[in-house]
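Presented as structure tokens, the chain that follows is alone, the form predicted on its own.
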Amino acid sequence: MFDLAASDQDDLHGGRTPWQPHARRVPMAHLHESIRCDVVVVGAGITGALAAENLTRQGLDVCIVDREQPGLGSTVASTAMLLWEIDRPLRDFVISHGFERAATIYRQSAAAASGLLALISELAVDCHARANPSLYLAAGESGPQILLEEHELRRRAGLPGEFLDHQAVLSRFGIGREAALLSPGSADVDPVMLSQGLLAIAASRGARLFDAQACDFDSSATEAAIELDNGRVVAAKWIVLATGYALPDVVRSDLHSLASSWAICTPPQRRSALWPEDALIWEASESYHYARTTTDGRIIIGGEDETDIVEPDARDALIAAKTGRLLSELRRLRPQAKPVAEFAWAGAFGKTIDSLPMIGRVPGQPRMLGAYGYGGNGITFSFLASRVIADTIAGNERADYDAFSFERDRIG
């Protein structure tokens, strides 16, 4: 194992996080004579990942390619929730897509979130895991009477949760909010230990990990090809984009944009300190606080996001200051935790104006599948990308993933 010190930073995250001290140094190759292979994987983040255990369980012969160590991109400032409900209520979904089209997609997001904790578990990934309900607070303008409408058209659309009062809020987790929705079927993990699990299950498999940056892209309808920082080729049947927020130039989108994101982690707590049932707590609001507590008792907590902070050095100029914030909101959320910040940083992440992901065929490439747009949902939606770009390669485009399409209509 090894570290990384306090100030390394780059144009992905800035700070440190809890899950640094854990990460491996993962061997990767360097590429000295141009190769071919089935699908090459620009990206050996949690979605890279994901994508190269899915192919390469399919039997396809697989090349990965990161001009970071893997893990320790994008996904390193990864708060790790693996929420199935979206940034965006079920409820506004209706209006803008339709009950039935609204429904499906919760479903889908839900069916991701079962389906990666048992892909943990059948791969016995060691990566912390831990089934969490989700607790969702009134906050804002989104008071009780928004939450009882928002737990209807769940349960309508057939999705697991309660409602609760202020009452039961506050004697359950001990929580002083008007209402919340109590869910079961999220998940918490460590995001680099997952990733880097899946990449050496992939290795085992026979893919390739080499360290490089893919510089240039080409897509026909017969084959596809990208340049490494090198020169030298990977030529491939299919490129499969996984490079976390960041797009590349042959990706064009106005749905997608970037923002930046603040956590903290505090030390191991006292068990009093913690909540009940170790729930993934979040707020009923546009802008967010989110909280989970680890294996080891710590808290962590985030938020604070901007729209208009996306450039590295002024996002992580910020850090301390929102250090400062994101403690005053963890007194006012657990008073009898340990207001300490051990760990501090900064992240950015893409995201839609729709709240929705971008996956499957990038436009004008017809050999060429990405991911992006995440939003809050990092890593639920990475699962739900590597099932959908396995479909795709294999021939089997699902119809009921439409809305996911990077040519989809732009609804707000």
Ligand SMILES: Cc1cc2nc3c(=O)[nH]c(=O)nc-3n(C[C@H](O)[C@H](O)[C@H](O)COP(=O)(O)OP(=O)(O)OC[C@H]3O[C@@H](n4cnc5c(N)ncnc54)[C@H](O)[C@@H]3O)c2cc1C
Second form
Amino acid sequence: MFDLAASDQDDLHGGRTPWQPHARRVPMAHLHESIRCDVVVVGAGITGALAAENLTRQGLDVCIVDREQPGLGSTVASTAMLLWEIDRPLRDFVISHGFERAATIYRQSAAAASGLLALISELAVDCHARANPSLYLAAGESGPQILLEEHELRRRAGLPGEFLDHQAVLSRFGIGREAALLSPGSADVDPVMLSQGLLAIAASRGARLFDAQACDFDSSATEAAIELDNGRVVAAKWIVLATGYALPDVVRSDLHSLASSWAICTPPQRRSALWPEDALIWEASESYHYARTTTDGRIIIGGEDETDIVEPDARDALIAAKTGRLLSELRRLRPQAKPVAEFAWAGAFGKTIDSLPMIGRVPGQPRMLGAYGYGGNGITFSFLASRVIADTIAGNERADYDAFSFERDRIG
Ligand SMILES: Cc1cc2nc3c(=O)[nH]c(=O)nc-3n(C[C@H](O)[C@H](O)[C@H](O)COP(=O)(O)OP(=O)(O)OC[C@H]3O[C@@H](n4cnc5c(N)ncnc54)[C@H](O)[C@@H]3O)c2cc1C
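Alright, leaving the form predicted on its own aside, put up the form predicted together with the named molecule.
Once more the chain from above appears, this time first in line as the rest of the complex follows.
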């Protein structure tokens, strides 16, 4: 273990998260000369790690560049619920995109969540991964009727899940809500162990990891290159941008905006204080609270998002107040749990106008691809990005992922 304060990315998060005690120092080399490779991945969080794993699996010569320790950007602030349900209901997508397109988007997200879990299992990545169901609770204006409509649309789209009425939510989960949708196919992990584990696998296949800041990015029809802060150049056939919420100037997009989010984690609880099935709980409202458990019996609860507080000092100054509100939510959700916050933190949170990630070709840059997960399903979308990007590099670009493109229409 090492002193995280030295590499903490204060602009991306503040406070302490439960993943920090398990983080390891990842060996990174300094680049003293300009080099060449097949693909240079900028950013070694969960998105860059998934991309590097998939690209090295295909036998490509991959370099990864990060200005900080891998996994300690937004990834360490994540509550790491790997949901396939997007934080915008299928119902809303049907209105904006039509049923077939909306169903395709949701199915792609479901396939990404199951693909990610299968990858973790296949590679035996030690990251405390568990497959668990999600419990989507009626909240605010989204009452039983709205949830029933959502359930019916999901059923038509071939997505799994069941509708629970008030009595069923109460008897099965001890939660007094009007209704809920219970769906299989989600998971939770330790996000830092996952990203560092994937990077280690990529490195074992020859990927080179460098400690440097990329300052300049450029590509033509035939080649690409990034310039580092020490003046060295990494030339490549492709650049993959996986810089999280730090969007380089070369990416011009009016789809996304920054917000802030807060979360807490309790000490280990008595088993009887946790809810059944270790379900990933979240609410059917735009500004929702969510909760999960951990393998050592803690409860993580988060939410309280603010779109107009993004400046890091102002965001972090609210940790104490937001902790109080999240503990109140915990008392409401699980009165039998001990309402104590052992960890409390705040993080930058990227959102897009339609709740979908930005994945694929960076406009105006023929050999530059972007992998920007964003939203409540950031990590699920990072997996999707790693597949779309590898397909594009392999010459199998797929049109059915156009809902995620940087140049999609602004459908709100
Ligand atoms: C409080 C909170 C809760 C969340 N909960 C969930 C959840 O439950 N489920 C979920 O799926 N998602 C969740 N998310 C979102 C998820 O955490 C993010 O989508 C994900 O971590 C983004 O990973 P990333 O690798 O793209 O970015 P990061 O982890 O930020 O990695 C980007 C890396 O790029 C590096 N970098 C940036 N610019 C440069 C440069 N110019 N040169 C070199 N290196 C550079 C940075 O140093 C960083 O290490 C949550 C986020 C927050 C804040």
